[in-house]
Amino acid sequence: MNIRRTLIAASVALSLVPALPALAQTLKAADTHPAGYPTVVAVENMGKRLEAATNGRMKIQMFPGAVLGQEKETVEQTQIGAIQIARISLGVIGPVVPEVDVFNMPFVFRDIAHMRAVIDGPIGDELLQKVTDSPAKLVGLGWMDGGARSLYTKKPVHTPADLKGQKVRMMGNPLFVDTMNAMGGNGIAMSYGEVFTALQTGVIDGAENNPPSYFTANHYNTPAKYYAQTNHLIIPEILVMSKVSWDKLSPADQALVKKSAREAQLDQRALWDKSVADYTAKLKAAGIEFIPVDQKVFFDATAPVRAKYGAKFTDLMKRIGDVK
């Protein structure tokens, strides 16, 4: 009798203890692009929406400019739950999860309307409960528009035939380089970082990127004064969250993170789009020559790219295709 009267008296006694507030909680965020660029500003602004939802209980701390390490290690490190989120390319990813080539491969995406109306319908959220389901010890939680990707180089290109003999920088990817030997030039696979000084240097012609990156990264001011309208590549960007940190995230607050990711995901793009008209003015300024070229002639030549990479992926290809 004793005993149970005890745990009466313990279990009344617990019953008398007010409920423990969650514990605050601070997510570190990291990104390779700068302060102010808009997959940077719109992390940030999830975070004031974490913050406002939860009175201050959860928060975002952001690392943009590479100061936690270029991609490479940011992946590592968020997959170990040092780095809690992560902007990241799907050039990482794609060798953990192949589904997520499809998005990397020439003009699969007819121009970004199209990527978007992708991104944001099933096919997109499939793509990231892919990443989710993997090994990667990620959580998908939403894109980041990319924009399209067009070739700079010293010389200006119209036609394939203009990239014959041109080294050009692509990402670390097969595929890319790939692309870039299909499109009639020679691919060379840098880091991002190295590509300012080669420019500079003539160990590469030319590279290939986004108004804003070709900007931002200063690349324009190397020898490089020429932009292909080419937008061979239409690329989303994912966010993803450590699956360590996601785990211990009760389900309310999971909820509230792959919400205000969401909100993220349409904020960065209205960002962009002013971001890209704001850039493609300030490079015209700088005296960058913009050339409209006939982009049906690169995506004829980048067949054979599509038929190799493509293989495993026809019917996701034809899904992609088929959306309005």
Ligand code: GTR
Second form
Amino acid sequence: MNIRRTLIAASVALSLVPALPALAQTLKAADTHPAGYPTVVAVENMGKRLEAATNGRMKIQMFPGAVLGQEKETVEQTQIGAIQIARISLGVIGPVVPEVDVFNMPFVFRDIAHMRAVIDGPIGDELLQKVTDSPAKLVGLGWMDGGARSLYTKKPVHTPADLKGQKVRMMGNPLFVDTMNAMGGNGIAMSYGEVFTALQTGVIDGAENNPPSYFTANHYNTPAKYYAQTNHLIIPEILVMSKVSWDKLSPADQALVKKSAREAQLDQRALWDKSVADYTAKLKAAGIEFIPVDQKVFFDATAPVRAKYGAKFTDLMKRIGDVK
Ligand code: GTR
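Mind giving me the form predicted together with beta-D-galactopyranuronic acid, seeing as the form predicted alone was just shown?
The next block holds the full complex; its first chain is the one shown before.
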């Protein structure tokens, strides 16, 4: 009897609770790049759009310049929900969600236009979904442009033979170490934040990246002043959200976040193109020598890497190749 009365009282009380207002949300976002970098600005703009669409209820607070940690750490923090949104290279997601490594292979895209057509289309959506469906506790929100990565070294490089004995920093993913070894050098995995000192002290002889990163991370201000235009990796950047935080959003808020991430993808592209042109000019003005190379030689040298890592992606690689 008592239990019955308690239950009735509880259900009456529940029916009196007004519908909860949608939760106020400040989403913490992390980026390794400094303020003003295209990815940072695009995510800040995404926050402004979210704020406008929700009358200030949802916001993004951006933490640039790796203040929340190097990319591997920010991925881990995002997995547990301490960070809500991380903008990172897809390269560091490979060890967590191996399915994305199809985009991380050397020369898998013909050029930047090809990569953009792929990430904007169904294959891009499928890969984001693979991140979301994986056990990694991350939600794939959208893509950004990371341009093409080329080599910067102390000694000029024209062919794979010139890389013999040179230690070249790669991002933390075995695929990239194998890529550098196949290109003729010795790949060394290291976090982005350690590269400047390692170049200065001679722990490494070179590294590889796009012109905006080469410049803004100050790597050009080291003995590595020769920039060989290999374009060996065209790795998209990815925006991931913590699954823990995502699950706390209403379906309407989830849709809004997804939509604004898609807008950020296109927003960033315009900022990116401008930044590549600006930083290329700055690097040249600073005396960096841009060396044109025969990319086909590096493409051929890395065939074993595509064979090794691409074996499980044969169909997908064919579909990627077919995208015009
Ligand atoms: C940059 C990329 C960063 C980071 C960095 C690296 O091009 O935007 O997310 O991955 O390269 O080499 O670690």
